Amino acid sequence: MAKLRDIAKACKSKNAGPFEITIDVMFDDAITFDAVCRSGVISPALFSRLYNVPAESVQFSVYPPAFAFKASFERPIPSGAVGDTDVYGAQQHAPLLDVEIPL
């Protein structure tokens, strides 16, 4: 198994807006994504185990032109709010980093 540090390009996450998350994981090639959509593993279930949230509510999508997969979901703290530790939510990917991937 391969964790998804070690074969994303990149894995980035940002606001969108001041309630919800954004997060882009990219591939170098089509042999890496094709890989990566075969095992299943990147799917609203994991984004909802991960980030506490719904999986209904967890609006995803796979890019393949760009090797890439996105989700957006809820904040549980609305930027800027207090108790918010990440006011531009650029960390918010780290979680998915130690995903592994069967490859």
Second form
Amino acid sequence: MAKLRDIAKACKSKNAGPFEITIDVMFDDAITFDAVCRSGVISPALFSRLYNVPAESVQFSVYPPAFAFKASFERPIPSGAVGDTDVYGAQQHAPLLDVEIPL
Amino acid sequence: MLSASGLLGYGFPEDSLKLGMQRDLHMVGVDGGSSDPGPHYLGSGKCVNSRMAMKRDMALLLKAAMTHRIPMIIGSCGGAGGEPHLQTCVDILREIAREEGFHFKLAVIHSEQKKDWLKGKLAAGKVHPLGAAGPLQTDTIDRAERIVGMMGPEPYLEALGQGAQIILAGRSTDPAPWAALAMHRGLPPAPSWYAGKMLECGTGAAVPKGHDCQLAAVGTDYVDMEPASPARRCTPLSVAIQALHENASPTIHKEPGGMLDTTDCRIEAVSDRTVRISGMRWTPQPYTIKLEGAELAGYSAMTIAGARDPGLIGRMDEFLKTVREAVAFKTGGFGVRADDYRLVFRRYGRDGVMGEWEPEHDATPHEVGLVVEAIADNQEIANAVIAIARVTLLHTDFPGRLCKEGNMAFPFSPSDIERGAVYQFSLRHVVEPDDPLSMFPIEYESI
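Follow the form predicted alone with the form predicted together with its partner chain, if you could.
All chains and molecules follow, beginning with the one already shown.
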């Protein structure tokens, strides 16, 4: 088992417009990326569990040219609205860091 | 084509621009805006970057454009691209032209939308929701402080066709300035849009990352990407990674009038710092323009405080509940009811960053920072509520309390900070325009 924080090249979040957040997990090379793909761990279900959003509302892409996974879903509060905590959406990736991948 | 950096006013190395200008460039440009800094800028009319920083960037680009007799194009001027933001940039441009003695044909493209016009479109069934938004309501239009449409490349193409050398435009889809120039030069939409998409973030598609100048050469079926500075390079991986940036999908990009599909792109290194991308497709779709709007959410006042007492930190949830009730009771004494304001506690060290998404519920930190905010219909009420909240946080008793002189460390005097008007994004819709130009009037002027 390996934690994402130890094998990912990047794990980041950002607004995709004011109402959605998009999270990217990227790897250094095809070998790691393929192994993570095979594990099936990074999936809409994972984001659904970590962020408490319906799996069917997660727009999910596997993007081999960048050895990357991408998930986009609704923010609970739009960027900068009353009660928002992260205007740029840049610090919402952390729950992924401890996700374990069987390698 | 050259893109100076990710945003007008972010700054870029002058040497990179000089190196870029040694190539046979057909335009210099920079993206001026984004919704990322939040709704305040669209709502208030303020620019996201300082006038001084925008003038520095614009002066260098204008000088380069004048020297080489090529267009300079800036989209989403001033951040939000509304009328005040656009006029700030036009004012900066005039000032530079006056100081340097430059003469040129200017096109100013406006993007603010009239409420009555939009209501007409709504009534005609020409406004459609995006994502989780419901149908647009008339009162949402009425409440908006400002509404802009995100223009496509067509108004830029029109201005270029009319011989404008300098174009300052309101809110635009980010790739529009470069996509327009490439199409103006007769290139097909697919590589033109792709180049714009890659250029809008400056050297976002290069490594190492930084605010710097990016070059793109567009052919009939390919785009070559190369950073201007020899300190950076584009690699197939760095270009692929940029496709993920700020987009919900890495391969499908919805734009006015069509969809850029990069699913089958080939990305190949042509040198150790230049990458060629080919195989992108453009699929025309019904022409729609995305709307952005901001409305007043109220007036805000805030205070910052820290707790270090373990007894208090251990029962923070109950403590804040007690404080909230005590604040409502006290403000009631001067006629402000609990539903006259919103009181928001952000608890740094607990869930201040992630709010309801925070998975670590059980961790007990050794200190907690509180950012407490009161929002009301006017500043006087917000100030009154935050003043009561501040003193209630400091003096409210709790079981086992040892810190009987005060619960909070306030780092500042005054402790209460007036934030003024605060806004929220209010539109998440597209509109079908009569034609791609009709929403975006163009003014021409000889400077």
